[in-house]
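Below, in structure tokens: the form predicted on its own, a single chain.
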Amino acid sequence: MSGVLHQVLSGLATGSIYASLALALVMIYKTTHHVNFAQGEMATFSTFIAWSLIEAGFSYWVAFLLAVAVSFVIGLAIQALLMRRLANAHVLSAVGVFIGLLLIFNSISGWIFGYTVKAFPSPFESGNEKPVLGGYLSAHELGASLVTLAVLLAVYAFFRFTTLGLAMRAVAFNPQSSRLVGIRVDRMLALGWGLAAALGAIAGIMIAPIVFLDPNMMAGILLYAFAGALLGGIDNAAGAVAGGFAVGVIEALGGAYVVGTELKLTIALLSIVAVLIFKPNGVFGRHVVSRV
């Protein structure tokens, strides 16, 4: 029983990171109706920025904030320079841009920072601390979970209680009507891209001490996050967050007791296939009917 509890708590800790990345995917999907395949590579590049700042002598949290800020600016730039020009383009054009961004960020990360695996420091571990919660979680797992949960709550409060957040929700729901009532649609879309990139950076920095840092670090993580977003509903932010936590628990239990650690990634792939077949709109997604 203690082993199951350990896997569940560990899955929830990892699932919090999947949830933040799933939320970033949903934020882009709700405004573009496309999945940003480059979300993981953008997060990896931001994590490399944080690593290089720490290596240069910056404190962990200063490097964390600077990397998140740089990620936010990168998200703004992508929307302003690329996605705004593709607003009325064919769907394959947008898909091609996302795949191109994936390859570009992956190549730039390797070119600038190298392809060797790097250890990423954790601010929650000093090397001599004991596991927390009765030994069920490491200090980093608990600390990363708390940071991620705080970020998710802050994002929820932003969208729920601020004028700017409400304007962004309106644009995601109906950009044409939002423009008619005076909302700067392009500005809101750019802000959404910036926030999604920042969320991805936080996820990358929090997961890096667990999986180690290299240009392909987030490839598997993105699949888990995508599975969570589909499970909860790709058009439902709260559902995607819940799906991210669920996938974390399913991965932990399945890897420990069903398929083994070597085949854990297949759980995410099977989850994606199962959701697309049996529940395409996700558990919390809404079924949209269009009259033609």
Partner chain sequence: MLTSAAEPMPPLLEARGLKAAYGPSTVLHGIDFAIDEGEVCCLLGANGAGKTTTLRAICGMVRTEGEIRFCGERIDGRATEDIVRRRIAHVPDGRGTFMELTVEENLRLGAYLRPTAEIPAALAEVYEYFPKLRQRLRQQAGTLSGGEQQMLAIARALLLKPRLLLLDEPSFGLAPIVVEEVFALLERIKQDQRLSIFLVEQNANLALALSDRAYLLETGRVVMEGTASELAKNEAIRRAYLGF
Contents of the next structure:
Amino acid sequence: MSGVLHQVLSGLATGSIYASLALALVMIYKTTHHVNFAQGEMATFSTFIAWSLIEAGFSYWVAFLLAVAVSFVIGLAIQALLMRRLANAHVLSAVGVFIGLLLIFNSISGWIFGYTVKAFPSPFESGNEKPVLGGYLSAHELGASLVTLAVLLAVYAFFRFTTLGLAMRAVAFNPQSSRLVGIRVDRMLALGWGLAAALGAIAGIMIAPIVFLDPNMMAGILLYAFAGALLGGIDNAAGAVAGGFAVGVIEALGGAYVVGTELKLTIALLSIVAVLIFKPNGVFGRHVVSRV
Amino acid sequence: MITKPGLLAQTARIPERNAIVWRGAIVFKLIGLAAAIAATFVFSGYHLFQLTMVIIYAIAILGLNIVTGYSGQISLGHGAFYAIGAYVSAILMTQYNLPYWATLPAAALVCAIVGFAIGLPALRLGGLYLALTTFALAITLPQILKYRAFEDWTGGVQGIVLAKPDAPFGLPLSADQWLYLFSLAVGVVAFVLARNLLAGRIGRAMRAVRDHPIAAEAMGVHLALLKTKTFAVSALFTGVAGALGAIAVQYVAPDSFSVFLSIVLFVGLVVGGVASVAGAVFGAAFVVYMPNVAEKISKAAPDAIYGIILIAILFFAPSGVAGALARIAERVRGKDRFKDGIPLQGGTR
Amino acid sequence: MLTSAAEPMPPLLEARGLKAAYGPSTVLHGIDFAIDEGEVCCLLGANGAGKTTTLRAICGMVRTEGEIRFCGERIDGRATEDIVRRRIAHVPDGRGTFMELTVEENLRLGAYLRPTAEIPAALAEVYEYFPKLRQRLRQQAGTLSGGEQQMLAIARALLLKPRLLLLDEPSFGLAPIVVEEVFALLERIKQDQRLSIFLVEQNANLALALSDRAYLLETGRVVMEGTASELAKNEAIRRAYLGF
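Given the form predicted on its own above, what does the protein look like in the form predicted in complex with the partner chain?
The complete assembly is shown below, putting the previous chain first.
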């Protein structure tokens, strides 16, 4: 029984990271109806920025904040340079551009930082701590999930209580009406991209000590985020967060008791297929009229 | 080797031009085929191998084109079908001692079934769901191929090494030459089949679904089933290409079939031209020869070049190489502009 | 009505040779109109005459040719956001409320361009006109009745503190008794604030009663203009639009 509890807690810990990446995907989806296939590679690139800053002697949290800030700017730039022009694009063009970005970020990560697998430091462990919470979680797992939870709460508060957050939600629901109350829609979309990139960066930096850092680090993580987003309903931010946690737990339990760790990605694939078969709008998603 | 794109659609539209255009097309095709056969004896070694790979990728991209270009659905995981085809072929050859040519139908069948199974849940929903699911499949597949329980068949991480087939009937051809001609023959059959499929009733229904899904449904087209069947056919073509690829490379291993294979096929599709049968050949040539060029441009980040080209084409030449050529041809003949591609811009709002 | 003989004051809004098109189909074939400060002006016409397009053209929501001036300055070709920032409020067809957001959030968005300090007073003023909205602040806008949604849309527009209010068919889809309520409110707002309004309306009776002046639009051309009472007396208008 304690084994199960251990897996559930550890699943929730990684789930918090999937949740923040899923939230990033949903933020972009809600405002643009595009799925950012490059989200994972962008996050990897951000993690490399943090890594090189730490290597250069910056303290962990300074590097963390700088990397998140740089990622935010990269997100803004992508919206301003590419996505703005794709506002009315055919879905194929949009997917193509995302794939192009995926290639570019993956390639540049490998080029600048190398393809060797790197250990990434954790601010919560110095190497010899005992597991916390009665041995159920590693210090990093606990720390990372607390950071991610704090970030998720901050994002919630931002959208719920600030005028800027309200304006961004308004743009997601109805860009035309948003213009009519004087909101600068393109700026809000850019801000959304920036936030999504920053969330991705945080997810990358938090997961890196667990999965180790290399240019392809996030491919699998992105899959879990997809699964989480679909499970929660791709147009439902809160649902996607819950879905991310759920997928984390499913992964941990499935990996430990059903298929073994070697086939963990298959769990993500099967979750996606299962959601599409049984709950195509997600567990928390609104009923969506089929977009043919 | 290449005929004018969009030709078939025109012959269907303008019957009085039929005879002239048709004769022109035949001549073009014969010249192309003759040139392709002659290449067997002009090139050798690595260059001939590269040409073989162009044919193989052309078949794979043709498969992708059937689903993306003609039914408007996006697959980011066709590399998975290529991989499955390759593995079916390799396993049948090594474990069951089947002759290489006999493995192609088996690969086709398996991929069609897997395609149907993957397509069924995703295609009910339309939009981005197929892209998401296939992308997930492409990322997951290497892990499945490495799985220890399947090791007896798949060879695990090590993969399977295959023998190169010799020319049959005592033909005076090297193994490379024979492999090239064999691939060419399969390729010709695949392209003829695809053309007939796309020009016929099914192809019309597919285009109707792509362009006017609601009207198509109102006219009695069973949307989800047609899309799923289309996807299965598309997986079948790419699976055959994978089987040929395994025979040509004489080796299959999980890491040769990462998600990047799927992405490369997608890039080939966009570069060659979506919804253009001939575009598949351009796309394949791009995929095979581009790595050399990309490495010359940037030794450090060759994949970035792919990404940049992909984005540039989507912004500036969304109908790809085939579309650009067709537009030039149309302009020379002073006719309507190429209309079969998917436009970059969708609705006005 | 000139303020001084030498310098005639420019109209609040003036359009000259205004053309508009959706893709290949031209909807407005070069129309002229002007609205003075403090004036309520209505645009009458049958379905498809181009009334909604005229309002959309003012707000930069369609491609246009010709000149549009607001307070003497060109605004044609500018982004909708910039035009709105000159305090032109637009209640579009279909009302343009944010269905998924609450009434309160809709109102907060209406006051998006107002300085934070002014917002409480502005909200209080709006609640005075629309007391019902105050009771439904937490409710999703999409769950309001049609009349309440129209009230919310007008309230949202008023929160901009507009110099010109564009109203697109405020009577659309509402029960007659609700329509009367809406127009009574508009009359009150007009009296209280001397607000300039450009009104598009199918219901010519109500529109002319509220308006000072009117334009009649037919297939993208202005075919008649005059004071509201002139148009109300006009035989052709009466037969075609007033129904008596």
